[in-house]
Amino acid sequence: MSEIALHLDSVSKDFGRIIALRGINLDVQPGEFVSILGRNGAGKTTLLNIISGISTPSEGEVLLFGTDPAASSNKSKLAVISHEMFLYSNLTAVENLEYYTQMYRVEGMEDKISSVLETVELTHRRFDLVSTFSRGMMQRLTIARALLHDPQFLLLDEPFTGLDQHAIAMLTTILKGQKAQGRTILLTTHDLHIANDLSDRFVVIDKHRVVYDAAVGALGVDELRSRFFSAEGAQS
């Protein structure tokens, strides 16, 4: 049996008087794709950064593959795409690339940035300073960014937010592609049919707990925007 690639076991976070988490558990296995759902300060954001290691939780435990999210072990198994794109405007998309290949140790450097600039249909603009691209073009360098080095998880925080919909066609084929190779997502969005088409599972949060837990399927998309996302719903 594969080691479970994510465990969370009561885990809660407070910015002083400020509750962001209470008591989450979540488990997530090898290859699976579980989006997090949930309004704006449910706590989305707040439970990505602790999985990446950026912050730590005020109380319960988090295991990456086994270990703290912040070991050295983990730099290599995990990327993370959220709203701060990690992009140098002055240097080009090949500069951007060449550091972070430098950064993480990748063999094959010139054949990798190839490779995931075709991806993201970025070849054409190279050469281009970053200072010049569209927030969207902008998006799709920060995927190949993310894709660099191989990475068996991939944490996106919104990462649909302001793409035109090419772009939003594009990275979901590229996220399909992903998940067909077999590596863990974790995605969270407010999109219920970006959602639906992509997922395993649904995890919604409200008031910062998790209210709903179920493979996809389970409810239906108008169901669970019914239930939770409704203007009776409960607010967070």
Given for the second form:
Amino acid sequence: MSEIALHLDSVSKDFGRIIALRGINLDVQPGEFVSILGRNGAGKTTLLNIISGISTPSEGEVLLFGTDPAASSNKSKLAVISHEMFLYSNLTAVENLEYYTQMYRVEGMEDKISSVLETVELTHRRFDLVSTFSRGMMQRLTIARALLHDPQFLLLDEPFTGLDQHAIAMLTTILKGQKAQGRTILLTTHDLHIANDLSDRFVVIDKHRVVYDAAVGALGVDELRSRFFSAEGAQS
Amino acid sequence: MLKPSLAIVQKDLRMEFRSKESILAMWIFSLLIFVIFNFTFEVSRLVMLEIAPGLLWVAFIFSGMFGLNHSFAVERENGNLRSMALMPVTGGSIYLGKFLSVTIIMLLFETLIFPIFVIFYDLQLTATLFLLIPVILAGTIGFTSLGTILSAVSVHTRNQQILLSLLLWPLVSPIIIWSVNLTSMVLAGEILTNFLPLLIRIIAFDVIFFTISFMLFDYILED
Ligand SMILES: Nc1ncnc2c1ncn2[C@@H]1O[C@H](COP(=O)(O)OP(=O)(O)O)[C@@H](O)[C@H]1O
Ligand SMILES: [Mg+2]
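May I ask for the structure of the form predicted together with its partner chain now, the form predicted on its own having been displayed?
What follows is the whole complex; the chain from before opens it.
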């Protein structure tokens, strides 16, 4: 019996008078790859913060693997990649990763670290301080860091933003590999083509509500764009 | 429980020793305090001994504030404190880790400052001077146990340093005042009967502050 990976029931979130999310219902099955699309300010980041347990909903219920997202059993299953790098610039790449393996109690630290560094092609810079890295390299190290503890559930908030073509291809390959291993992935992005290429399902959030939720292929990329992301779409 | 705390201490000390600037800055700052008070005010040795304990603690507290700010600025950078909230570790072990690293760094500052103090105020190194060790330890731990949790509270606010000072000073000042009193007794070589009760009172506050902060830290991390 495979328990449901994520269950959101009428989740709303306000920041004082600011509305961030309204009545979100969302179920995600284990191994599913879901892309969340929406304009700036739609509430995507807020949704991810609620799923990761960093933020609590104002109303509604969230269950991650059947329990509270902030439960300690969930934390070791989860990886978050956001615009915040979660890196110490005054440590080297390896020192950052060592710190993470200790905090996540990862077995076989050294092998694990060299393997993730290999994956993101940073092996040659492993003993350099992160402060000497370019932004793209920091993003790659962030991806390496997120993979260290073999997370069951990946939450990625616009992970492609700011990456060059090569790094986009690298991350695409990594995510396909993660999916092949049965990991559950939830991703927000502006890039409909990448989302179309990677995911099983599209969820569109507009004005803090889910306005579309269907398997990839139900609507073509152009159709989605004209319905939800064109100038006219904004009016309707 | 202890392993993640030690991982935090290890990374903090690594970074601190890599950028020696903060240690150097603190040392020069303390030197300045002592120089200014030693040469600007022509006071008798008796008066000097009256104010010296206060000056010593001013130097300690400023170095402590500096250390706290630095330690939490590093956590604010790149969202690292939020990253800690996502890790499978308890708030208590994060608190313990930050508390230990801040305390170790502050004690290190104090060890570097104290010799300058001894030279400037021409103190005789007598056996009673060793009584300063428990006093400094207790006073420092009181400051860092509170300072660690309050820094975490204020780290995501805009006027971080102001908020930290506003929260920290009222709570920590009794401990500092008692520590100054005890230091005066030791420097004057007059250990009064209330020395031990006062020291125990500081230690009791340390234990209370530490325990409460340890238990509350989980709530600090979620916002
Ligand atoms: N911490 C916060 N305090 C106040 N308002 C917030 C906060 N976080 C998000 N918001 C508001 O909630 C809404 C949704 O934001 P967000 O989830 O970041 O959108 P998205 O990621 O889709 O661009 C926005 O109006 C934003 O200004
Ligand atoms: Mg966002």
